[in-house]
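Take a look at this one chain, the form predicted on its own, written out in structure tokens.
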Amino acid sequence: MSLQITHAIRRFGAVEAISDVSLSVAPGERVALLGHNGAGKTTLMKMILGLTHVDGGSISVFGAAPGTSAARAACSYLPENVAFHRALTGREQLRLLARLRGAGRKQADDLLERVDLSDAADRRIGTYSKGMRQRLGLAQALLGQPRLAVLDEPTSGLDPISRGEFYNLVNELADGGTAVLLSSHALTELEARTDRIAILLKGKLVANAPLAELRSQARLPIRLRVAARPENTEEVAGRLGGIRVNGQSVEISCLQGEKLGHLGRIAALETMIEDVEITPPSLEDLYRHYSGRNPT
């Protein structure tokens, strides 16, 4: 196992940040670490990192104890908030990171066009936007091949269009065999994207199941939204219930187990219907539930 949590705990004072937090990720995984604000997913990933320490309970990175040279190497960290020497231009800034990770300069230069920099490598990080510095960030999260990528926030700052080649670049590390684990307040984008959600609720693990297994334990409704042809949309309504939307479909709530005797009922109305949307619950549906707040 890449990353083996087992039981950890973390005190600041009386207060306990992190409280028996079990979990893993496995060589090639990418697990989305969820939570609110001060729900511990900082702190955690700063103990699997080895700044901050563990007051009960074992971190294991491919078998070492966070912080010890072993470890280090095998991590990756992207923090949320980026710093790197302002004077510094952007290449020079990662092939002096390349040559700490002991990699070289040519690896250096591909990930500054990996992440689109390639223009603006030789120009002072001074100038960079958030977003641009957010991306020589992930270039240097990616340095020497890391076993273990520790994401944290990853895609602060970044368009459409650089969130979905970050994505893309996780994938390849992924596939190569890097561990994944990431945090981020954008759901909708990890929906399709990762393997399994764990969720933190003040310091404690309340979910950790990929997101079809999630769904099934919460129990929430899926949506069924018919759309009558304007001539049928009174019966269609009469035989299906539901509630009426914009006039001229039918939404209809219920669990996964009743979904296709509905099916079957919206089907026999084939010559009634012109099309019908099945919504499974979305990300931020099974967050609100097992964060104790109900879905709207």
Second form
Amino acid sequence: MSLQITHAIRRFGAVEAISDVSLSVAPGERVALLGHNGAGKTTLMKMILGLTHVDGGSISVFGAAPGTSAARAACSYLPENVAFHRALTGREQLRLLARLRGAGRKQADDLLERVDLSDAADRRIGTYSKGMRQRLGLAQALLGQPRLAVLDEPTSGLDPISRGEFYNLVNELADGGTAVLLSSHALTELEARTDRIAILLKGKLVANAPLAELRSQARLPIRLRVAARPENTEEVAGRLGGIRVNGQSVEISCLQGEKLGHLGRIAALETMIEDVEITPPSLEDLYRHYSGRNPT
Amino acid sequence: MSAVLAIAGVELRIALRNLWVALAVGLMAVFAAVLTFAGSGPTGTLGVDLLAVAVASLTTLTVYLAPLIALLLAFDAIAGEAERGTLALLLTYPVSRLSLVAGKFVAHLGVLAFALAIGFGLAGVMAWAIGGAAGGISPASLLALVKLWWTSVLLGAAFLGFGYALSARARQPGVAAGLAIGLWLVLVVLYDLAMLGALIADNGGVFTRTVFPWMLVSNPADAFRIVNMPAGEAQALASGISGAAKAVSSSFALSALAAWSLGALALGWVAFRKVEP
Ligand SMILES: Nc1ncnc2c1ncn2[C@@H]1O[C@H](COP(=O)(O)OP(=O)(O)OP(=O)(O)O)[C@@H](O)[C@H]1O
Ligand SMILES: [Mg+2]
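The structure above corresponds to the form predicted on its own; please provide the structure of the form predicted in complex with its partner chain.
Entire complex below, previous chain first.
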């Protein structure tokens, strides 16, 4: 395991910001950490990086304790809301960080190009937009082939195209064997781009599984929407027993196990219908399900 | 070591772009020139070594300016990084905290030493140009000027250390700046006023003989003043406490100043080590 968290606890005064969290990330695995504001995502990441201490349990990063030089050499970090020194240019900042990481200047310059900052690289960071600063932050997290990348809300402030490019970078990292742990509030973008989803609720881990598994565990209904031919709407609705919507469509909610049976019945009405649409529970539905449940 | 140099280089660049360097050099140059020129009026005709007079007034000036410049350079060092979020980032890099703060210290001390050198150099050149015809400048006063320079750097180092400690404790640049101004006022202005008041009230009593010498070396600014007091008592110093300061020897004061520099830097280091970003 790249990262192994066992029964970790972190308290702020009387509040347990992280209570008894166990989580692991394997090499090449992309894990998304979700949770409401104040759930403890940033705190957990800081514990992994050795930026804040652990009150109980243990964390091991490639067998080393967080914050030790072995662990630091293996990890990269993108803090949430990072703002670099206004007076430096993007290139100066990234070259400094490259030198501290033991990566070459060339890699710094290449990464500036990868995150589309080559035009702005020699301008002061004070003139950058929020998304440009965020991309500079991303570039530094890729310096020196990290073996574990911890990214706190990496896509906040990025436009849709940049988000897509960011996930391409994440995939490249993961393909190279880097373990990636990232947090996000933008649920839709995570659907196809992470191997596993972990959900924190008030410091407790309430879900930790691949998306498909979360779906079947949650037993949330799948929606089938059948568009009937106008003259057959009555009959289709009567035979399938669903709810009529928009005059011409019929909607059926069912569980995963019942899906094929319903589809068979729908297929038998082939001549009476125009189309059928299947909507599995979205990540947002799942997130609501897991974080709405009282964990105690 | 490479990390220290890399950080120092970038910090130097930041100091140049923030105009801290221009400000420090400008302040030192203007004040040194004005003081030297002002000193040339009465002494030039009497044939007294103009540079010796200049060193005396520069000492008083430096007691105020070196700590001020040092605190200006240092207050943002850790609090600024904490606020920008770069402190958390840097602490995840494979660089020790000692290298981080050492890199900043090298750059800041360099800026300070450079500004002081420009100011004092200007004073030396002016004294030579104005006083060359009259009394000239003696090797002794030149040595005093050089000593003034390196002890000023020591004094500055002490206040850099204080500045880092404040910056680490405050964690917000605004708060750190406020604390720095407060510290400067207390150590450089109010401390002397309080001592002076106590001396007058005590009128040569127990306080003057026992407590006062220790109070002088308990403040790096006063230790610095004593170190640079002229050996001969011919020159009258601007400071009112100079007469009573004979109680402390110059070498003891120098040890105190050096101890303050090391102690303050250690203080800054300890405060920085405790910071959880
Ligand atoms: N230094 C601190 N002192 C006291 N409480 C803290 C501190 N840092 C975090 N907390 C508390 O710990 C809890 C978790 O905070 P954290 O920043 O980890 O949340 P988060 O999941 O990252 O939220 P967000 O989505 O808003 O970024 C919050 O209740 C927060 O108030
Ligand atoms: Mg957060």
